[in-house]
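Single chain ahead, written as structure tokens, the form predicted on its own.
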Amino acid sequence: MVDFLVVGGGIIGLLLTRKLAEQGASVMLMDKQALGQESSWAGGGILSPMYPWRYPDALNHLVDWRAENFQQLARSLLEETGIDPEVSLGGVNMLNVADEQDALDWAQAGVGAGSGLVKTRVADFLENEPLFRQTENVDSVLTLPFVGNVRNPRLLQALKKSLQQRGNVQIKEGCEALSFVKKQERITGIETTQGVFSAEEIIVAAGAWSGDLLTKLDVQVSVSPVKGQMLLIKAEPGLLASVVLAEGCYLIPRRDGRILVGSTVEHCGYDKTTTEDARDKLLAAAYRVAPILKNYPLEKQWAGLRPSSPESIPYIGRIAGWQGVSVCAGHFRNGVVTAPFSVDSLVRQLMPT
């Protein structure tokens, strides 16, 4: 018997386990495969919603616009594990935004006022970003200056190692949750492919699979998979300093010079197959944005399954009608950037001071 059993080893599950363990709770973390292998690994790690004024305020309230949580988290994990999650706060630049005035209005009011969004001179953008100096159609630039990106596979590796070093954390990989153990209206455990495990509180943080699992309780949570395909181009350091959104794609720099290109939005169930059509469309968009990229080889293509939810607003809290079970899922494209505040919100509910 543990205090908490977390189902799902993505960014949400890993951070939940770490936070609960830091507060002295005993925690078991399980995943149907190795930790950190699904959408948290597959995504780009942008530390802002894309075009955030187009999202509900409820989503944007979960974002730390100055990325302070991630800077502190990265330093802490580097000290604990020796793994650097590589948080890069070069900003996010959005080119030729059609609803630019809506964005600027949002930046002056409500939650948008905390984002720091500004309009940047095109000449200044081109001076700082060599990748775009052969691009002729940059007419306007909007900038979120205080955010950037994290190398999410390294973040996941560091979190896993951090948990492995804690005496009050148990990790079960290759352990699929099959159903809940019930005692009247209380959930007391989980039946899995490795046996039955008991806990005072079960937390469902299984990403795109969360909705399926909760149907075992006749609970309908609108979380479903949406495939996203990504590319990695082997460029060179110094070409790209910031995250750039344009032409229906985004470009994300890594410290070693590689550039991520993403991403598709495909409603095809749990299929993670990569396709030539998606590759060609993403490359065409990237080349329109930055023709220089044609000079560099495509290194890798992959796909992940985002946990979509209505209006991209995640479910965070206890499940109505049952005791001993909570959910933290449905973050869609914003799981990494909203993870710290999402986790803090749920932990405050489960372990009030």
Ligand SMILES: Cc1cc2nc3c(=O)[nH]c(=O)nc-3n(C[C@H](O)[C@H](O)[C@H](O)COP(=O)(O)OP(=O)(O)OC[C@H]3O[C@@H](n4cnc5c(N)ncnc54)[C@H](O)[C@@H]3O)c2cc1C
Given for the second form:
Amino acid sequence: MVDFLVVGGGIIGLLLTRKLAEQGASVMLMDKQALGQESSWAGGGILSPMYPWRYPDALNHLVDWRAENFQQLARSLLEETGIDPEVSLGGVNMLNVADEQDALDWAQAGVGAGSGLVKTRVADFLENEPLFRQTENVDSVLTLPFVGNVRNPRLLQALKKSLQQRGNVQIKEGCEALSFVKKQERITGIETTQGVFSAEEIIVAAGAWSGDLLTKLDVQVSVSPVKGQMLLIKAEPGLLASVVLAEGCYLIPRRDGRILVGSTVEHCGYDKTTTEDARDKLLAAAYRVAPILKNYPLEKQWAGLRPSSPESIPYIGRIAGWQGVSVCAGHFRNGVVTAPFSVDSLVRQLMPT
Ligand SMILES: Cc1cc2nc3c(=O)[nH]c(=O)nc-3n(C[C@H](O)[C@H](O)[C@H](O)COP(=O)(O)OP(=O)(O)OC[C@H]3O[C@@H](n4cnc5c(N)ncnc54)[C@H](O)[C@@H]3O)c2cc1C
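Take the protein just shown as the form predicted on its own and give its structure as the form predicted together with the named molecule.
All chains and molecules follow, beginning with the one already shown.
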């Protein structure tokens, strides 16, 4: 019997396990495949919601506008594991934003005030970003200066390695949660493809699959998959410093010079196939934003399943009507940036000090 059993080893489950274990709890983390292969791997790792003023405050309250959590986490993971999650704080620039005044108003008060969002001179932006020197239609730039991106596959690898080194964490890969063990209204364990495991508290952090799993408790949680396709262009270092949003796409720099182009938003169930149509549309958008990109080869294309939720507000907390079961899921397009505060919030509920 462990204190906590976490179902799902994406960014949410990995960070939850780390936090609970740091507080002295015994934790079992299970995933139906290897840890960190789904949405958390596929995503871009932008450390801000895109156009954050268009989101509800409830979502923006989960954002750390100075990415301090990520810087601290990256430092300690590098020390513990030798793997650098490559947090880059080059800012997020949004070009030619139609509702610019709404953005500037949002940045004056409430949660928006913490974001540091400002208007940047186009000439300054072009000087700092060589990638856009052949772009003719940059009319305005809004900047979130203190955020950036994390290289999520590396973050996941580092988290996994760090958990493997902890005596109070058990990891079960290739272990699918099938159903819950119930004793009246109390959940005492979980039935899996590797047998039954007991825990004081089960936490469902199964990303896009969370809604389906919770139907076993007759609980309706509106979390479902939304496919996102991404491209990777093998560019070179020094071309792009910040994350740039424009023309319905975004460009994310990696330290080795590669540039990610994202992404589609497709409602097609659990299908993760990539398509030529998506590739062509994303490339066309990227070339409109930055024609220089045509000089570099497309290296890779992939897709992931975001866990969508109404208004993009994740479910975080105990499940009403049952004891011993909680959920942390439905982070939709923002599950990396909001992971640290989401996890802190749930752990505070489960382990009040
Ligand atoms: C293309 C794309 C771009 C994105 N860009 C960004 C971005 O720039 N910034 C940002 O913050 N967010 C971004 N996101 C969203 C972000 O990736 C997700 O919100 C986040 O990764 C969700 O994490 P998770 O741990 O809840 O889910 P996942 O990473 O999907 O993990 C869920 C895990 O649960 C496991 N699982 C499911 N069912 C079971 C079961 N029954 N038993 C055992 N294990 C199970 C799965 O195998 C999986 O490993 C993007 C997503 C995509 C697809």
